[in-house]
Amino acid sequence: MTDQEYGDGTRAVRAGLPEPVKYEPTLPGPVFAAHFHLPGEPTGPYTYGRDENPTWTHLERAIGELEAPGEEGVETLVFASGMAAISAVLFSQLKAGDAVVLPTDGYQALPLLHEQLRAYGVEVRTAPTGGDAQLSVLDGAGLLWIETPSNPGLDVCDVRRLVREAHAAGALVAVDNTLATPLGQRPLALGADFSVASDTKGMTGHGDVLLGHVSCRDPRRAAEVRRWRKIVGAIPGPMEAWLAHRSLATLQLRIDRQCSTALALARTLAERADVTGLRYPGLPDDPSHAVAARQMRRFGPVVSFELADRERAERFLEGLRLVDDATSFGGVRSTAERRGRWGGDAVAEGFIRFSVGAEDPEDLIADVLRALDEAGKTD
């Protein structure tokens, strides 16, 4: 059996590790170092702490393994937060007078970077994520940036068509694969230069630790993005590194019990009356399933929803028993939001973003059931 051949399973357990060398960990512990030994010319792989790091190189191995399997030449580069990553590719490959296309309907922090690039003199153009709208503001743009499903909305684009789109109008194409995880989608196997994620979500999927990464097939583009690294110093810690490394071991593990329980979730939310703009990219039904089950090996860990009004939905959130009332999402304990409360999403007040941990469905579920029951009553 190839390793093209193995299982996500198999491959995520196995991602980034060296050979074995005997009486020496599988897995080697985080190098602290802010130098190398460095007699003569420095030919080496390991200069400076800000440039290259041993357990990088293991993780960025490990993450190329599971963005790519089987290919050689992507390469892989590990930042110190989602934002560093996203950054990486947007002000390495825009110049003033480029055009930009982001989605309306992306990340909540995306505006904060609208305002920076158009600083620098990059026109930024945006349209939703949803029926490939942003091929309507294409035309002469640089750049393509995709978020698919979307935050917090979970519309879903046709990956490969934009891609082709893209490219026949002379533009790169970077996609936000942060919900999805490359065990979800690959999205430089649907054509995609760049493949970009806040790593904090479900790739290391415990929340304790903040990273980044961006893959890339061109070896040009690869050195780009490096050189933005290296210039803004935006890169993680040994320790944070070795964390995320360790938890790709049980990557297929969490995202499978999340899907299904996240699945089983949407079903039940399905049959509530007091709930409304139900939203799951696995629902047979839901607007964006077709799309979704072309390009997709996994849903994803979040449902969003509506309930009637800002009060309501707070309720249901004070009483929710095993979800925790916070702003990430794909860990392996459940978190749920009023995503309102910051003000930067298109959202009613009462749209709620709920993602699925590794908890028994049955008592997740019975949870939320409870805490709909209780938010409805009234005095």
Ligand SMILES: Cc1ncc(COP(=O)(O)O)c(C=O)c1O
Given for the second form:
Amino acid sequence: MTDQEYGDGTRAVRAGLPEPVKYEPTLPGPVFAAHFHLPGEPTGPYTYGRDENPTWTHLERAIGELEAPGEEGVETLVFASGMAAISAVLFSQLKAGDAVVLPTDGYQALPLLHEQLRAYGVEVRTAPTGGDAQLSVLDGAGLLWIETPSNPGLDVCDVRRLVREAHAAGALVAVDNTLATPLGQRPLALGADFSVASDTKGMTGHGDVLLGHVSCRDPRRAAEVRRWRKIVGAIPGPMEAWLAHRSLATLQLRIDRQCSTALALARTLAERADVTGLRYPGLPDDPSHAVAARQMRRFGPVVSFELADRERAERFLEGLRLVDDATSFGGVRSTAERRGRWGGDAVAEGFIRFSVGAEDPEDLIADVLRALDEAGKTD
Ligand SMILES: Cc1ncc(COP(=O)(O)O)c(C=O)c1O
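To complete the pair, please output the form predicted together with this ligand; the form predicted alone was given just before.
Expanding to the full complex; the earlier chain stays at the top.
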């Protein structure tokens, strides 16, 4: 059996592990080192802690095995956060005079990047995620950035189609794969040049680590991203990298549980008259479903919906007992938030982004139904 033929669970538990060494642990502990013994010529693999670290190496191999199973030559670089990974691709690949296409409905810190890119002389064009609207602004662009499914609206774009058109137009394609994780979607297999993610979310899944990564097939591009990491120094601590690697072992267990409960929750919410605007790419009648089903292997832990207004949404969140009112998503403990409270997304006041955790589905759904009923009572 080759790597490529293993199931996701097998791959996840073994990802990035070194060859067994007698008396050594299966996953070596974090290496805390700012510098390494380095007599003579200063050549790698380990010279200085901002450039490389053995704990990153294990994690980078692990993520690479999940992003591109069985494929040699894909390079993965870990970063201090998802934003560090995103910025590394954008700022290492674009220069003054280039044009980039970014989503209008992506992660809410993207507009800050628009401003920064413009300040550096990069032309920023925008397009919504759904309906492959990016096609109309591709001409002459150097990079197309897509986030699919988008956070928080859960729209989906056709990665294969966009890659085909972007490459024909001479543009690179980067996919923010945070919501899906590599078990849900493999952007490199869909043709993208970069798969980028905030591993703060589902990849690490416990809400206790900030981390990001970039995976890339082209060694020259990878070297540019690596150089950017060295310049900016947005590197993960060894402890965070090790925790992330440990968490990857349960990735398939967590994601499968989260996705099946998310679908059950979405189906339950679809029956409620007090819930509108329900979105979950795994629901067969969701506007994203047809495209999502062609390119995703799992539909993710996030369900979005609207309640009548801000007050009702706040009462709902207060009424939940098993769900933390907190931002972020993809963790083993369910979280939900009224997304409009941040002011950065074009969402209704009663819009809820709900991230399904690993609780027993019956308990979680009962909690949601009770909180919805209670939130409706005082109206
Ligand atoms: C889709 C997406 N990309 C990137 C990020 C940024 O990641 P981080 O918070 O790890 O910097 C987030 C954070 O919520 C996100 O949701």
